[in-house]
Amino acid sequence: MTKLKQWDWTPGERTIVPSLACPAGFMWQEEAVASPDGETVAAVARREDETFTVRVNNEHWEGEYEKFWHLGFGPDNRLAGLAQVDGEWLLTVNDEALGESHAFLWTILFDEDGTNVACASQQDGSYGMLTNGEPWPELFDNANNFALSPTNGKTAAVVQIKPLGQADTETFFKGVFSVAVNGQVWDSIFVNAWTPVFSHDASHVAVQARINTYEYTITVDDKPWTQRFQYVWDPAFDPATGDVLAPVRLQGKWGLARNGSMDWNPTLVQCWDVKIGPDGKNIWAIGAPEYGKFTAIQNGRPWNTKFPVAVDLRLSPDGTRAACLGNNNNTDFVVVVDDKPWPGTWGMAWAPVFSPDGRHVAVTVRKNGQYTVLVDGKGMNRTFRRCWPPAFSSDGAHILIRALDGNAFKRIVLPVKQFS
């Protein structure tokens, strides 16, 4: 919130870069990325001498790289990417390398305020993670499902801790996977495991675990729940109590379990994407009370508005309101807020954004190749070649729009009341 206050919220329009066309001396440049505060736009660019660099507004980084990929901004507006030098890869942030080079790097992760940055690594055929350039003390035959804690810079991944030959199903079903947190492996061994999730203070980790051929459960801090289920999906920590909640399947239906006991009875055809308000009073998920009819669910009660597909569930900061996108199998996207569909359908829509005070909702949408932004169901009287996700000021009075107007990158701040 403090950093949000530091952004320029003066109403008006500024052209940050008049043209994003590939400049002279370059063979080509990739699709641009925009900083959260809208002050910077960047793209990977290839010089005519076939070296790579990064274009930042109308300047270029000094570094010359053999290849460059995974360019993106963190929440603190730092620009990160992966650069190849002498055949090895470096994690770079603002044109400075973090740590030593590795045989391969991928999946850059920032934490909530951008203080810590992590990525997956491979060195000498073994796999692990880096945090701010520091590698895990131990690497593994396989690592996947990489995670960075919201705060405090902890990392986790599912890791293979036993060798496994091709078609060796006997060893596989005895379990070869576990979870490593900052490179330290749990004692538990699983047939499979997925999606490590940190508590907000990074002191706990929960993961989906396949125990045997047919049974699944949730494991928290290396301790599996005693209850077993037909399937489970991603767990979530209750920020008020520290409890762990997860969608689980019992007798062919889905419900929600809390610390292994049922919180929502298993009556749903499907249930996933659990989100919990900060006081723990409102628990939300995407679910299907009937086959092919998906919607948002609050405390076990489905909304009336249902779609063949519902995605991108987002909560207001206090957890009392929710918004999601409904669509007809990736066509005719509809924005739904508090169980009320906004007017119109769209070729594509992106995740809703709540204002910090929870009063307003904004969504980027696209139709016939043109982008615009909706606020509280009302659109701008203007379209763009592209729009990035909008942001609200800390008091919710203004909205920031980052857009390509023709070939110019523009930063536009509008009063929210303009949409009323």
Contents of the next structure:
Amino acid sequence: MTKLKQWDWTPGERTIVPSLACPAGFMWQEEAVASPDGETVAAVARREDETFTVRVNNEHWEGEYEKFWHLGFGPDNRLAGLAQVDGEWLLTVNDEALGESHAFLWTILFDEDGTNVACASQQDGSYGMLTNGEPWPELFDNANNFALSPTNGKTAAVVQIKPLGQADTETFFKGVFSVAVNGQVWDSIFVNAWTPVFSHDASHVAVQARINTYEYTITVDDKPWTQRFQYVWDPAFDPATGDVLAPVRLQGKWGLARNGSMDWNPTLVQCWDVKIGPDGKNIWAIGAPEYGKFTAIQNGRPWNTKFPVAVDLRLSPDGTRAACLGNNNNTDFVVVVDDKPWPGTWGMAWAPVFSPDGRHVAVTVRKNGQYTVLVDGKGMNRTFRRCWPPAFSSDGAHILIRALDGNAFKRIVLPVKQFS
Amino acid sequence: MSTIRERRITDQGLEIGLAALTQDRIREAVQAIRNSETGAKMKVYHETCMRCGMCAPACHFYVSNDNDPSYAPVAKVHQTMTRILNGEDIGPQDVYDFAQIAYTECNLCRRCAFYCPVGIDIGYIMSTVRRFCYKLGMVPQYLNDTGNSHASTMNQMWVKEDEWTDSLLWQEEEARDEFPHIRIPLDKEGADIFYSVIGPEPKFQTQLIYQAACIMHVAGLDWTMPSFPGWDNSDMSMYIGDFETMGRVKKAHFDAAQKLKCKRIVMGECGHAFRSVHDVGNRWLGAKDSPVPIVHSIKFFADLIREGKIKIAYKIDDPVTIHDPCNVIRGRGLMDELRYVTHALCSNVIEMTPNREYNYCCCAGGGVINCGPPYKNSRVQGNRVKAEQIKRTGATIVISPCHNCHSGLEDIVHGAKIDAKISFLGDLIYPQMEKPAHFTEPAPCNGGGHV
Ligand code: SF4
Ligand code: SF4
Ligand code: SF4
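Take the protein just shown as the form predicted alone and give its structure as the form predicted in complex with the partner chain.
All chains and molecules follow, beginning with the one already shown.
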């Protein structure tokens, strides 16, 4: 969890940077990114000498780079990015290189509180990951589906463990993929594997596995479930029991399997994005009880409100409440909390954010190019050029809004009761 | 009349599949087709067909092979689905025949459906035959390879994740020589446009990404490309009959656009990918429409020109003809938009006949070109009619806003020794659009920039 308590929650508005416009000496700058605590704003900028640097509030980094990308803040407000120097790439965190340079780096991942940072790497045509700058001991012909555990700094990816020639379908179907955790490869060989997922304490890994051309299952810690399915989506760990749950398809319909046995019968047209509350009592997913009608599903029961599309399912910290966004094929976004749509529709909406006490929900929305923030269904009577997702104080009494007001970057703290 | 056995082509993928086929597996697959929902549709088609043969001259394979009846659409059904539905004894060698017919002698172009008096969609029937063959491991090797790539990398061409981003950063750098302020914005959250391309673009045709970036830049658009999987809109798994992989690949595409909170997906000049995103893959996932609206580049370019966002500096005078890609023309009705853009760019447009929704297919689509070298001759021979159409126009440029059409037409033009160049719309728009000096000359940002 981010250290919300240590942030400045004094109600009011502070201008952190009066103008984010590109200053003299620069040709252009990219879109700004804002730190979670709202104290810092940064952007990649191109100097007139055609090198790149990073502007942070009103300063800029010492480093001068040939290219720079993937700028973003971690949950602990550290600023990371990927920089090219002499044709090689470096993971930079707060303007310092973390580890050695590589032929290519991508996909920066921070863990829950930002303690650990990982990224994907390629060196001499071989693939792996770095954790806090430390590369895997072994690299592979290919790697993808990179994951970092929520705690403890473990990494995992799907890796190709045998070479595969062009159009060598025979070898492919015998299996050339496996999963590497911290660079150590499982014994299992799959036709395909996707989305390794860690348990919260990082002691277990579950993955979707295609075990032959037509059959799919979930493999946990290198042991596949005995049951086979027509299709599976991303698994999730039950934090209370350590069980693994995953949407599975049987006889053309979707249900939810727990450790391989059916938990929700296969009655759904679609089911994905499983999320589980901390006590394991509430299991949620996005699904379609009927063709073309999507909604949130709690313990196998779909909500009454249904939409052509439903996205961004989020749970309250205790897992009893949920919010998601319904929309009509990417138009007319509606925020739905506990099966109740909030008034109004939006051109675009961002994932709902619950307060730590689970009582309040905030959502960033956009209409006609203007952003605003809604709390518990009520707007703030003010719009911005841009707003990043809001955050609540740990007691849920205040909300932090990070916004671009014209060219100024502002940090606004409001009492939540102002929205009631 | 020839028979499918007489024209059998050796394909390693089919040979390997054949060696593993058992009568039990075939029986199981036959039962699955007959008892599934699709089976009911197949039965209705089967009972409705009058064997009138009006679909025969609609098919370029039939016409190009001297009206050989075994290539008639109804004959392809008779040799495959009818036998499955009738419950005839089907042996491993028969499945080989089915696979060759369904994967390599039908482009799923649906021209025949336009000529059938009762609207039987033989393209759909052939897709179902392909699903049957896929379930029996009978897929042509090279086509299977593209499906395996989709399943493993979420793109068609085994493009690794670093190669994708590296190509974009490289194209942006190249383009800065021409447009000092140009960007290919990666992962830009909240952008209006999510631009997606097909797998071969970063691999073999990076100039298309360059051109698209320049067009977006000059038009002043708010756009982005993802640095992560989901950037490829193409879908050979759809054509293989591996719908499970198709769904996974489509989900990655839509998820990427939704994750970046983009308003719409603008896709490059491709036909089959369009079919997959707005018609087949989306529905397999349970959506009635595209979860994120899809705009094909034909429509996108037409709007840019119509709204004056890009201005065409000059027209070319070379004789130009238009190939109407089935998936965007018969499948979506973009023929007028295609002509609007073409006439904006060219002063001497000569139509092929027939054209628009009645245009003959390029004979590359439906995954046929992806079946690879073993089938090249049958593909070129199966499209003599298109070569003749092009020749009759006397055009030296054939505009074709579809990747597969492009490659297929290259082959037939070359085979028939026609002196014509195949061109994407972007290939013409990029050099012919106005590039005002404030785009091409370096200047300090004087208070601007992308905040
Ligand atoms: S190639 Fe086209 S016209 Fe010929 S049978 Fe197939 S769908 Fe019909
Ligand atoms: S035109 Fe239609 S009804 Fe006639 S043979 Fe062909 S598919 Fe059958
Ligand atoms: S490649 Fe082009 S003409 Fe050929 S089937 Fe596809 S869209 Fe039609």
